[in-house]
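Just one chain is shown here, as structure tokens, and it is the form predicted on its own.
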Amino acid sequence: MPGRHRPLWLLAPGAVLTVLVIVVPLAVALHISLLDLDQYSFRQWVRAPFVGLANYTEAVRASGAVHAIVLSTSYAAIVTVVTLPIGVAAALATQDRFRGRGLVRSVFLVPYVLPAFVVGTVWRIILQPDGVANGLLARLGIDGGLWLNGRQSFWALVVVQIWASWPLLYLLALAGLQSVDPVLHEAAALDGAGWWDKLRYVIFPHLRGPVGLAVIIAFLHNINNFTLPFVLFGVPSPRDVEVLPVLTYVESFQNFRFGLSAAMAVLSLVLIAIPLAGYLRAVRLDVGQDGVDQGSRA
């Protein structure tokens, strides 16, 4: 009988280290984002005035967190939708063996190994007004005027983050492919199957699986992403990529609105959980159409 729950002694270890990671700091923020906390009461935190939900209804109606998320969401769902296509293609291209392939694989990795604070200010120095980029556009007789100020910086935001975020797509995308059985590309081969048929019925179904984890972790990514648009355009940033991550760290370590800007992570918290929720779900559902498929088989 002892060893009978042996294996959840073993689990003991993450149990704890999971409650100390997430669990506590979590109920932390939970329990500031219902007290009146700044500046004036930080030193006792634990005896701030308790508001309730006010920090949540100002932060909906009063502050700009309804638009940070709207900007937020926009921004990550056009990244991911625009990099799903280059990541899948990559890998495609570099999925066969040929002269050199190591090193266009590593080439395809240089935007995601570099540093967010590296591929920010390289990329300020781009946009500058009398950059690289407009200089490029100079020469084709285009205007680019301002890249890191008013209705342009959102654009600016999006090319930097899909330069940046499709080698990740790339990386999953490719791990699908090399899980495909050789023995399918063989029989598709002998059954003269073109090269749209043998993607279409071969690949891509092999795909769905790891490439559906990859649209659900590039988004979160993309949705929570701080350091690329801090360190591009700087805070006070311009209100169209003032997005939540850079929203909540203004009201925090500007502001001083550690109860406000709490609420606006618990909203964080919530907007990133609802796809996640989506996709475990999904999963489950295929985990278990799988195994009354087997069931049936059987």
Second form
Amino acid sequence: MPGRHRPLWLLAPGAVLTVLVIVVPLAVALHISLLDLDQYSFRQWVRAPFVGLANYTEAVRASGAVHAIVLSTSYAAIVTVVTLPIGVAAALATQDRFRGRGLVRSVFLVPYVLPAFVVGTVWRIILQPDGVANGLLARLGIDGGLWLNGRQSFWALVVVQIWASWPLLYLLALAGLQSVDPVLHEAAALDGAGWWDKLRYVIFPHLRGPVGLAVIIAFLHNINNFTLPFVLFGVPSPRDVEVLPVLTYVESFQNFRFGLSAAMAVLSLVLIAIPLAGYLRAVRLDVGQDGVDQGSRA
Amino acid sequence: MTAKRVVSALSGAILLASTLAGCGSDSGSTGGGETLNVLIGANTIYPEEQRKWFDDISARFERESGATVRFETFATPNDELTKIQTSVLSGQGPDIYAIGTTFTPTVYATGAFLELTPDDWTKLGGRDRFLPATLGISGPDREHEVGVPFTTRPFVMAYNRELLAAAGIDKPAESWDGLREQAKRLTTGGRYGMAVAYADSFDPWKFVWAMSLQAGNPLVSDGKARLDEPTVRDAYRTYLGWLATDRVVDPAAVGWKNAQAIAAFGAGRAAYLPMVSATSKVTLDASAVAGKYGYAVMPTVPPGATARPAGGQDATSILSGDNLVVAKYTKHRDLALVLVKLLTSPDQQRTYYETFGELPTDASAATALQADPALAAMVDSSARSVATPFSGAWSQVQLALVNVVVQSVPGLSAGRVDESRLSTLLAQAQSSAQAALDKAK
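Let's see the other form, the form predicted together with its partner chain, since the form predicted on its own is already up.
Starting with the chain above, the whole complex follows.
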């Protein structure tokens, strides 16, 4: 269908919504990040002093944002890398029909359907100095120590986030597996392929798309995760788990430095745009059926 | 495919329309009579009673003035802040807010709330009818007051009478050093001298503030932060030392919030529970120590001293409770003042105390309660409460103070308070507090 005959006007409501819900707030956030907006000026925020890039320099030089970015990125990367094999393995394990498969599949989804607030609260209780986790470790003769503050708190965050987020990888891997034509399995079996060869040459290529998407989504979820660290550790946050979303929150709602906080939010947007752009390029999600032409225009 | 598109377009349009409608619906007045909107903290201990109280007040106000009152609640201080921010920005929202005392300076700094003129105070029944201590954080000075004292929740400490008697202690100590010595004697057989919530987001600064002020340092004076001083260092050393060196607190307390400390005391596992208000009574009366505990004012002699030094203040507690503020954007200014007068009237304050256990700010209502021995410590502490510094930057100072404790906790398991680490943290706290104060207007 030639472009000019398409009923593009039908997209108008969506476009208006996009402008209202995404473009306008984004523009406002960008604008605020250039203002010295605080509790003294926010009543008439339009008139707050314009400070150019001062908020960005302060964020980078003096606010702990760099430390937070390093922390957020490494935490998100570790969690994503660890959840990937767990998710894929769980999907493979529940691929074939067996008695009780439905139950196992539902149980696998439990961490994913629990609200982050509940996950955080429950783990906060488990990880108390005299909590269940340290009780179990003590039986093994290990002194668990402090999980909600100090160096181990980073690993506590990693472990809890792994627990809460692997089902996403599992779900998308499972979706990928469903799309593998059973004929391929039979053909591979006829050719005498072992389980590893079958996995390596038949199944994995089919999983690349959905699992790639899952990895990106998981990474973005992890890096943007506010609720879990906030509920687990509270504010002020121990230095070892002062991730970017929590720091941004503290600057806004505890220190009332809205400008500085907006600058941090913009920085984190840039941060998550990098893997996203890489991914969109790799899978060409932005290209329609009818060609590269569209993609290059977008 | 086309049908799907139409459906999505339609649903988009409906969503859009409802969003726009949502923006415009909060006009704040209904039908003939006027409506006042009041934002107040949700009472998690007495939710049913609070709903009933809302209805009672609305009914009574309607009888007396013909206008209705609509109460909205917020669950956390952050909810409240968000609501204040959006209302202040848009110039519409609740007419009256009930806000915490320590948050009043920040709210004042926004310049969005009504400064009470002498005429306004007269309409409220006179400024003199309030307990003087409760007016301590209504404004930066008498000419610029925004907050009308509504309730007061002074901090005290609970003590287990049986455990104290068993250790041969006849009354709670009046100095922090004395409290530590008593706590040491009380720490035996799996029981600890004190229950302290080291992981609470607010408790720690209240201790440090009280000890410093008793030693003569108000932490902020004339726009200068005074966090990196020996008095403050002594306060942290004492507070952290209870756990690290004196070992009079359960080591697990590094993970406790206030509620967990109350629970530990309620289970009889600690002899003292400092830094609680009257609201703890509900929990404790339903616990294993019901009938075996009492309240006393916290020590007012600073650490390392046997008597309060010259310049030190007799501060038993921060000035704690709620103030009522009226928004400048309100279209019902006089009506709002009438409602504030009703809410702070002696009989309402008595009802409020009887329902929620929060103490009155009206002097005559407070005097009437003084006779109750169970409340003696609270009433005493209420009169000896001292307001935290009136600065729009106080929230940041508070955060800096708590941060020192949070970042010190991992080192405490080594069995000492690391002096060099404390110095670094105090220097950081000082500089961030000073930076916040420098921005204050």
